[in-house]
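One chain comes next, on its own, written as structure tokens: the form predicted on its own.
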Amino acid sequence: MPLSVFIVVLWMLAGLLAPLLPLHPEAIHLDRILAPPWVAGGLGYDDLGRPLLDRLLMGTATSFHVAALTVSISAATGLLLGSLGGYLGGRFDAVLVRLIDVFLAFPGILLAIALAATLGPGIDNVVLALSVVGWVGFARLARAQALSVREREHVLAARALGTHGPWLLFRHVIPLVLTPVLVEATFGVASVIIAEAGLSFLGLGVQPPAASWGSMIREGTRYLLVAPHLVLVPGLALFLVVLAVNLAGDWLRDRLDVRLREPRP
């Protein structure tokens, strides 16, 4: 197992188990305010004397929750709409293409910021805002794949044998479209993690006292010269997880691509 996959698995486990662990991310220790790791132990303490290790783990749960929900909603919506557009064609496909073009005309992160600001701060609104933006890439990919798959021999043979409608779509088209969408979903996870951290950094994501990597970085920028660990700890965690997710996506793509496998003798 590559190291990147191992890091992603650790991130997922931490995101799932952090709410169940006896953590105290909001506990205040006045005698440890801005204490660095080499003085107070652990990963240090923030400007209110709260343990950074506990807050980092709860921030991991936040990023995992947002990424899992957003990518699931975006991928499912984009897969269904894109497959339908590519398979059916005609007016439905034309409308879908125009809708995709409209969304692509706006920078995704700016549209997400506008939606999050309109809906108000909160983790549920962040998921909704990122899902509204995120389905477009999946729909575009699924449509392109469906356009190719619908002309393959097994699909034509199934149609000639009398298979039509939803059964043909869900039995013969979507399974072949699903693989590239799954690979795209891994890269989508990295994008959502960065987007959630960015929204929280701007104050549009998770609200205090809840922990988020973005809000931890925002709070730490005020003490960057005297307590750099406030920014380095969540910043390095964000960097490592995003890098690991991208590398894991490359590994998964290579594993699922039959063209890259060695031919059998």
Contents of the next structure:
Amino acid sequence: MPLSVFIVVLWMLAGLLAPLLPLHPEAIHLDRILAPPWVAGGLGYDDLGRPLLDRLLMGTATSFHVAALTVSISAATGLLLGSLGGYLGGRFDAVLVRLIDVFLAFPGILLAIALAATLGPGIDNVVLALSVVGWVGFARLARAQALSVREREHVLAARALGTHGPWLLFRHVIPLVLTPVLVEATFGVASVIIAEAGLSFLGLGVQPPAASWGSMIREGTRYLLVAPHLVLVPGLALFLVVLAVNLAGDWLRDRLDVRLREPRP
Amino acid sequence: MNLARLGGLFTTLLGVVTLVFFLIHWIPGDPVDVMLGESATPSDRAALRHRLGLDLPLYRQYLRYLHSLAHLHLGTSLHDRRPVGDLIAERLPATVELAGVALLITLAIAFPLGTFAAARHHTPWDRAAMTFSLLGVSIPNFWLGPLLILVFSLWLGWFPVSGREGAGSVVLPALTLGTSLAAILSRMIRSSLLDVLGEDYVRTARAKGLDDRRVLWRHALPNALLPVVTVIGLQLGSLLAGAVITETIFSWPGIGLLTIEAIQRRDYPVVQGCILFISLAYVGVNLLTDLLYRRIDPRIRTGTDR
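Now the other one: the form predicted in complex with the partner chain, given that the block above is the form predicted on its own.
What follows is the whole complex; the chain from before opens it.
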């Protein structure tokens, strides 16, 4: 198993277990304000004297929570709507294609920023905003896949044997649409992690005192010269996890032997 | 461009406008509270609501909104009572400058890197170039920006930390904005060039005795760049959106920073205007790319869409 998959598993475990660990992300140590790791130990302390290691782990939980929920919701929605559109065709499909076009006419991150600003801060609203943006890519992919699967021989055979309706869709079409959607979902995880941190960086994500890697970077930029570790620690964690998720996605794609069309940037 | 495409474009634009309208009107807060403060008398509030048209049913407000958009009127800022169009026009040059320089940097990195990697396929050079590209895709701009500030502004003192004064001030924001795009584009150029290098006519060119450099520059590259044009166009659109975060990091006085400032002040007409403007610019750039692509590649002119 490559190193990237190991890092991703570590991120997931940390994200799942962090809320259960005896962490003190809000404990204030006045004697250690802005202390770097090599002086105070751990990963150093922030401008209020809070331990960065504890905050980083809570931030891991935030990013895992948002990524897991957002990608599940948007992949499931996109898979269902896209497969239905590609499989049914007709008026439903025409409306779906229009809707996808309108959503794709927005730059994704801008729509997420607008939604997050509209809904107000908070972790659930971040999930909602990113899911509203995220389902479109999955729907596009699932629809294209379902269009080609619909014409395959096994579907024709099933239809000739009298299978129809939801059974045909769920038993014979969706299983074949699923694999590329799963691979796309791993790349979706990377972009959701960046998007969550980006929204929190702009002050539109989770609110203090809760921790997110993005809000840690935002708070750290004020002390860039005196305490660069405030920006370096969460940024490095974010960078490594995103890199690992991207590499793990490549690995998964090769293993499952899926040829995706070049994703729209 | 045929009539069906034009109709499709129109429905897409209408969809964008409608989505932005309902998005902003879904906001729980009341703009009247922001303008008058919580202590205003009920009659003042009612008068203002009437003046702003907020007492009308939603569908009437929507029609009014479409009507004013058709007259290119984007509304008035709640913060300083100035027309939103003026505010955007004021900030536009800064964003255009940032996006333009970022695109130049992107091209200056991506072209040599992608071409070089494809020409040296399966060598350590190729792998190094692709590693750089992977790092570039994975680094978020709101981390890259502060890192660049730390090294090039605070430690080396080469560029200003923020703002838009002097010729050097655009370098770090443009680099921040352009890096991930350069990474995506160099991958695209490499794979497109590798495809073309495997074509029969390239083998013919080699067989008739042309040297590698001539084959690469005269025969392979022009054809490899065709699909890349589309990507550059889409990138230019996403540069406009990416500018929101980059402008915030560097206090770059463009439309992105205006959007974030307006969100913080709950200045809804300005938020609405900015998002609409950026989205329309994005659609416009994509459309231009599509048309340009049709001009330079005769093969798809007769083909149907999708």
